[in-house]
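Only one chain is shown below, in structure tokens, and it's the form predicted on its own.
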Amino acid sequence: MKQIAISVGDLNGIGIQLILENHYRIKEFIKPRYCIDRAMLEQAANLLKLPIPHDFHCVTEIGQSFTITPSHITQASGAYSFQSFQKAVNLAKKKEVDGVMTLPIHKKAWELAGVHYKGHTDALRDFFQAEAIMMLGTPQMYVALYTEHIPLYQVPQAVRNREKLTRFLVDFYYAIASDLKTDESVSLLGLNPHAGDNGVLGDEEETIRQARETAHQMIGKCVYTEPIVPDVAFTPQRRKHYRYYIAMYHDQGLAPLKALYFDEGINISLNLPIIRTSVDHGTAFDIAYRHQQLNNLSYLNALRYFKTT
């Protein structure tokens, strides 16, 4: 069984409840190493009124202890979640574990703590000096994001960067090539309504086409479709023919994905020297520490992924 480092995310959110409630289930297919100090674990468990499993493996010396404030955005929780993440990645770098699974952080809490990254994927790019690719979904449908956590008004400019888009398409292909079936295509979305209607509603699709052509030359075969009209890309008929999608921006790809597979989707970082997965949901402050039953499918799937890699 593979050893997986699990960073605990924002301890003011639901991540630690998922950890405690599902420890024995995940031990059926991985060996977890939890990046949390024993004192913080005990504090969270007391608040949740949950027992700590007898074989719970804490990775010690994570960060400064603090008082958990359920459902609040705090500097201390942001700092601790980042330090837990750093510890998990360092364990993977040193090959002490076979992969990293991350629980949700709060971006504002990271900002308050002086962490300048917008999220895990952004940080991983810097840690490894590699163009990490964010892909989310399930085996039925995966969506990769060309742009991620940037304001919407900046997306067209990013799409017009043909060199960067070309590199993204090439890197993505090689990251998933082993899973593609013979002659299977990847659905490449346009940016504008009606994919621009031949320039009537925008000309970014021309850049997408040029990047696609160059990527195919570099790969040595055709992989990507012509830019598809975004509002029909995820219809049932389309989904019969495509498993992988490239979205030009965050909500273009994640709105349909979460409408279809919200409970079970996961986040996977591609194009890195380590394997990293995450749940496909946030800190859920609205239900944190309220002793409610949590949907654990995304958490379990994010760890089951290591069985197939």
Second form
2 protein chains.
Amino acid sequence: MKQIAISVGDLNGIGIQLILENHYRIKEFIKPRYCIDRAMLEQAANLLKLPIPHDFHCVTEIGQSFTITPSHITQASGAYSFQSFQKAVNLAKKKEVDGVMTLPIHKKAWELAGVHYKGHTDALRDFFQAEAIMMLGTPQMYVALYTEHIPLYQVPQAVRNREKLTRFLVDFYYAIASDLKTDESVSLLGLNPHAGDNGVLGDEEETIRQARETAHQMIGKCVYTEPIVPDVAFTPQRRKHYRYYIAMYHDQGLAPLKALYFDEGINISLNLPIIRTSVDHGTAFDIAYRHQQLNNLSYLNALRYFKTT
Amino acid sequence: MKQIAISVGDLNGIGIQLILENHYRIKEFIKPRYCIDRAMLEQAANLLKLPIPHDFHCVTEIGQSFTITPSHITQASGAYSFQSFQKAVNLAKKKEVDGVMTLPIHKKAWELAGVHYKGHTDALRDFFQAEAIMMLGTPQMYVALYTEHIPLYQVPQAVRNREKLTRFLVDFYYAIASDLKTDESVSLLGLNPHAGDNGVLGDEEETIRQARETAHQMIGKCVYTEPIVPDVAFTPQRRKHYRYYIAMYHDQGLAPLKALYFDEGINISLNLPIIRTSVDHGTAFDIAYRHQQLNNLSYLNALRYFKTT
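Alongside the form predicted on its own that was just displayed, please also present the structure of the form predicted in complex with another copy of the chain.
Whole complex next, starting from this chain.
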């Protein structure tokens, strides 16, 4: 069973409630190491009127204690959430844990605390000076994004960059290789309607084919499908055969994914020296510390990702 | 109850089986007028070993009889399927029916018969010299496409054409106005990831906003939403509030649609002097006349579209 460092996110948000309520569930598939000081844990548990599980293992000396102010954006909470994240990453760097799972932080709170990163992925790229690959999904279906946050008009030229696309395909394969079953293929999407319809509706599929070919030579085996017609790729019949998808751009992959699995999705950073997952929702200040029932599917899936098969 | 002309499609394919097996079902919501000669009907029914319903109303004098050759691409079948389609359209032109529903034809068979259109929509644009709007979907969710079969790199410049987009929004509104409930909004999608994130990830959303504004002035009411973040537009929560979507490009709308409702989808041609629906599948030569159970959801939905509410 893998040991996973869990950073607590913004303590004014819902993260700590997810942690406390799901401890006994997640223990069934990973060994959690929660990056929170005992005093902060007790404060949150009191506010939430939730018991602290007897075998709750904290990694302590995270940062300076502060008074939790539910649903507020504060400098202190921003600073603490960044320190909890740093601690989790450092544990993974030192191989004291097998991976990191991050609960949501608030970007404005990081800003108030003088943390200049826009989010976890941004920080990880800087920590490791590496090109993280962003993958989102659920155990039924994961979508990795070749391009992420760029205007749509820039996507075709990025796809025409054969070297970059080849490297992406090779990197992605090695990032998930240990999870791929023998003969399991990864669904590689085309760019244009009908995957270009033999060049009539765009020719970037030709570059995708060439990148695929070179990647296969470098990997030494055939892993990726031919560029698939994008609007057919996610039909139920297709989904039976594929768990992993490569989308050429953000909405090509995420619109079908969120249509199908909105509440269950997680975010995974691959191609780094460590593996990091996170929930696919925010701090949810509107329902934090209101003693409401939370949807815990994303949290459970973010940890289930590390389940040893 | 509306009268609908049904063109039989390629008689070597599955269309006629759908017709015969679903007659009693569709009679509950429309009055069908099947565009097929009695001799051809009897030939197909014999091959299928299916009874001809006693109240089966044929529009006759379609074209020259021929021998059905299941699953084959033939000139005779191509010619007949085009004539059946022409007959259905002419009935609608003369207001003898309220709409047209087309069963699948085979493009190669049309080619063999000297019919130079690529498909029904192409032919309709020529018959009426009008800009048909292509809409696909199910009674739960319809997606109209602003751009259709063009390479992805051409999409942003098409969206930047404010006049064309405005006209599209006005035309689409009038095409579905009679079906819109009071205060029902149509979901208008952005183009870029996160709908441009205030211009950081592209600025075409600004054109979409302007086109929307002008369209609202021309229509005299507020119908369309602000440009919605594309990967959030189709989540279950959103879908509760919208039946109609405007997608800026083919896969933006059709990938989520087919992920959710693959077998049930239909195709609708709007903005023509007549309304035409069709199934969203082909002639299925691989299972034609094999006495197999067919999936009839698309056929039923294509006719249910005309159901008088």
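Residue numbers count along the first chain shown, from 1. Take the two forms, find the largest set of C-alpha atoms that superpose within 1.5 Å, and that set is the rigid core. In this text the structure is predicted, and so the values were computed from the model without any measurement.
Does the distance between the two CA positions of I26 reach 2 Å or more between these two forms, the core being superposed?
Stays below the 2 Å threshold, so no.
Would you say whether A284 is displaced between these two forms, judging by a C-alpha shift of 2 Å or more on the superposed rigid core?
Shift of 2 Å or more: no.
Look at I208 and decide if its Cα position differs by 2 Å or more between these two forms after superposing on the rigid core.
Yes; I208 is a residue whose C-alpha shifts (by 2 Å or more) between these two forms when the cores are overlaid.
With both forms put on the same core, how far apart in Å are the CA positions of L260 between these two forms?
So the C-alpha of this residue moves 3.1 Å.
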